[in-house]
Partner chain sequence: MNETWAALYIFLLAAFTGYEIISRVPVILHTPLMSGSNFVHGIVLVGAMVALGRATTGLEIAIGFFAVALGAMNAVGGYVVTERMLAMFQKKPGSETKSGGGH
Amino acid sequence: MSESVRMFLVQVSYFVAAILFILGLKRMSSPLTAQGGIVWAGIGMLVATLFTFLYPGLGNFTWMIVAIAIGGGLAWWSGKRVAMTDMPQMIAIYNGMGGGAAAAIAAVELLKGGHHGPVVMTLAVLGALIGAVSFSGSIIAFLKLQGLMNKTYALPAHNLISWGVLAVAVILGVAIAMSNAVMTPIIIAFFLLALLYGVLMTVPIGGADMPVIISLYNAFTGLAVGFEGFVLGNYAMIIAGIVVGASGTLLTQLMAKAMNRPISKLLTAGSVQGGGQAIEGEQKAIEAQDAAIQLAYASKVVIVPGYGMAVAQAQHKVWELTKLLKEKGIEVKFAIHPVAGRMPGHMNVLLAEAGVDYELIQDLEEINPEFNTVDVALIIGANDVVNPVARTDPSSPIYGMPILNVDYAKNVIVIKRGKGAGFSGVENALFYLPNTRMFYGSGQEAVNQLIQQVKLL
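Show me the structure of that chain alone, the form predicted alone.
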């Protein structure tokens, strides 16, 4: 097979792969078609990978096959074993690997010198910088989500140091891009500074902001891959990177808006951690029988799941309770906050896994006008996203964050393990309201008790 024919087949395969990526991403926009979208995008990646072996002048096939086997094997093994509660940290580490791969490609090209020309070298440097930041930042995000790094860390004059590191990295990057010579020590220093900036950018960020930072690093990885696609002339990388970068950027903006957290504040060590006015009163407990009576004799119930439901693996029991209430003629809906859980769409995935009808799931804008007609709002493991101080307390760090207006419901039942604050460290005023009752216990066991009591009524 001639080189021209092989090159033609490679380019056609990249075009086909790009179409499959875009169609797959489009299908992922709905839970009803998301699984098929993942398959389509996976087929696109398989096509692009296989036809790359036809690329003229390509060598080291043995190492390529070994790398693919190791990476693919580890991904398959980890993907099959990972618990749904650990999905956010898996996403974080995969984001990091994508950014690291883009940075590694850039490193190879930069060490070849300026044979590409200043424009392409500039793109290589940009991809290297963004990819390295995404890699080290995602590693820190993984450690925080996994519980291996439980604290936020900030140096004295942290922002000044952070921006200084970035400024020096940019200066070195400009020098590399404009030079025709291979400056290995400067290239190494550039990568070390880029990696350091990723660490400095992420360590001060608190857990409440992790959904946004994961989305931001996803966008970074896409941009880095897109830039390196230009460097290599690889159309599949260009299109895939641009699509991921654009969608990740849009998602980051939507997530930041949902939390009322300017992205600029995230990048300047401005995390949400505790604070606000002291809350007076006490939390009032409720027993399973009384909670079941409220649910069984309600006309309309809204269930609000949060990360606590994921930890307790309670989604299947929640769906069982839902079906039981619906059999009694009760209207039941699910309310999902955009940042419920530890990553975008976390609660939707959990509920879909349990078999919850998609038509029952509503987002914040859809459900909020209905809460004043709700007889019982059942909160399972959600905290910050239902905290009314976001509307009432200007001194609170979460003030202005859009929340689910569950406090407008006639009755609120909160299933919670204990009396602690939410992931942000902000005390929840909802738990002290006259219409709120606390049902303490593990999510799965508590819901199971409700099921048994409802069956008796």
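Quantities reported herein were computed from a predicted structural model and do not represent experimental measurements. Residue numbers count along the first chain shown, from 1. We call the rigid core whatever largest set of C-alpha positions still superposes within 1.5 Å between the two forms. Compared with the form predicted together with the partner chain:
A displacement of less than 2 angstroms separates the C-alpha positions of Ser179 between the two forms, with the rigid core held in common. His158: CA moves less than 2 Å between the two forms after rigid-core fitting. After superposition on the rigid core, displacement of the C-alpha of Ile361 between the two forms amounts to 2 Å or more.
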The other form holds:
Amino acid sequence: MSESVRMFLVQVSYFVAAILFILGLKRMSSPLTAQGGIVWAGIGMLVATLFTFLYPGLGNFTWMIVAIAIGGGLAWWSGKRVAMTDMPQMIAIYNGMGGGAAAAIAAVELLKGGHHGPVVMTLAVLGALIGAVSFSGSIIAFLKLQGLMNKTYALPAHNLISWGVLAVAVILGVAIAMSNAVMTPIIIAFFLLALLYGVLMTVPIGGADMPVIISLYNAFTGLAVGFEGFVLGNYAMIIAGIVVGASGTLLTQLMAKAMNRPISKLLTAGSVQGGGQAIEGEQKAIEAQDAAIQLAYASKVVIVPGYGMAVAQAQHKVWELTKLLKEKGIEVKFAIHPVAGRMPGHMNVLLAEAGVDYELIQDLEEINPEFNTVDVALIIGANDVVNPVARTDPSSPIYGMPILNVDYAKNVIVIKRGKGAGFSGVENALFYLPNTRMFYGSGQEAVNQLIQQVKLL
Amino acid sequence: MNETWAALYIFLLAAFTGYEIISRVPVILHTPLMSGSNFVHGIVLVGAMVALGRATTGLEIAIGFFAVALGAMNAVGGYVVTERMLAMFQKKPGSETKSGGGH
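Compare with the form predicted alone: the form predicted together with the partner chain:
Everything in the complex follows now, all chains and molecules, and the chain you saw is the first one.
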């Protein structure tokens, strides 16, 4: 095949891939077609990858195949065996790898030296910066969610130092973009500073804010890929990267809004922890038998599952309890906060895994007006999303966050492992209300006890 | 220069497309969709392959190798994770509860 024919085939494959990516993402935005969507996008990826081997003027094929085998193999192996609860950090780590790849492409191009105009050079440097930040930042996010890095760290004058690091990186980047000569030491320093900034940006951020940050890095990687696509003249990369960059930015805003965490505040101040007024009163405990009686003689029960339920792998038991109560003619619903689990929609995935029917699952707007007709609200492993101080205490860091108004229910039963505060470090006023009873125990075991007791009634 | 401008217009249109695709998505699909878009930017793999394929010095080859391995992780990992998550939605909405079936 002549070079022009090969290039034509490559371009056709990229064109087809771009169409399949957009249609695939479109299908993924509706529950009925979502599953087909990823297959379409997957076919696009496969076609583009295979045809790239025809790209004229390429060498190093052995290295290429070895690298694909190693990277692809590792990802396949880890992606297949990870538990559903750990999905958010897997998204973070794969996303970071994409950012790293974009930064590495930029590194190769910059080290080759400028045959590019100023626009292209600027985009190359910008993509390198964003990609490198996404790479190191996502790795930190992964370590935190995986529980390998539990604390939030902050240096003295943390903001000043990170802004300083970013500023120097940007200055070096401008120097690289403007210069015609290849300045290897400066390029290396630029990448090291960009990586350092990603670390500095992520370490002060607490677990509760991680979804927003992961989503932000997802948008970052998209942009970086789009910019490097520009450098390589690769339209498939431009389209896929920028589509993800734009959709990722919107998704980040939606998440930040759902959690009442402005992105600008996250990036400058890190997470807000603790604070708010102290809460008077005491928590009242309840035994399995009494809790079961309350449930069994209710006419309407709403279950509020949180990440704690998912960690305890209690979703199957919860569904068993639900079916038991429904057999008794009790109306049972699930109330899902937009950020239940670790990310918007994560809890729906976990409940779907356990076989819970869609029509029982209600979101915040649907269920909140109903709580004053609810006999028992059963909270399993949820905390901040049911904390009424978000409505009542303006000094609380979670003030203003939309919550599930479970405190309006006639009775509230909270299944909880211990007396600690929630993810945000804020004390939960719900636990001290007169109509609240605490049922201490780990999720799976506690629900199991309820099932046994309900069966006896 | 013309090609640069054409690429900038593609930028613009792609940005609107991305915004449109996601603006009417139900919350339950936010996580799978984030995962899906994470897969889509795995197309960085083809760019990495081109970068490695053109690399000449040892350093360029090393960085290019690194880029391809990372890009492959992004693409393959992104696919596997998204596919597994969306498989949870296989059951159609409105289907009847299986009677008595424990798990």
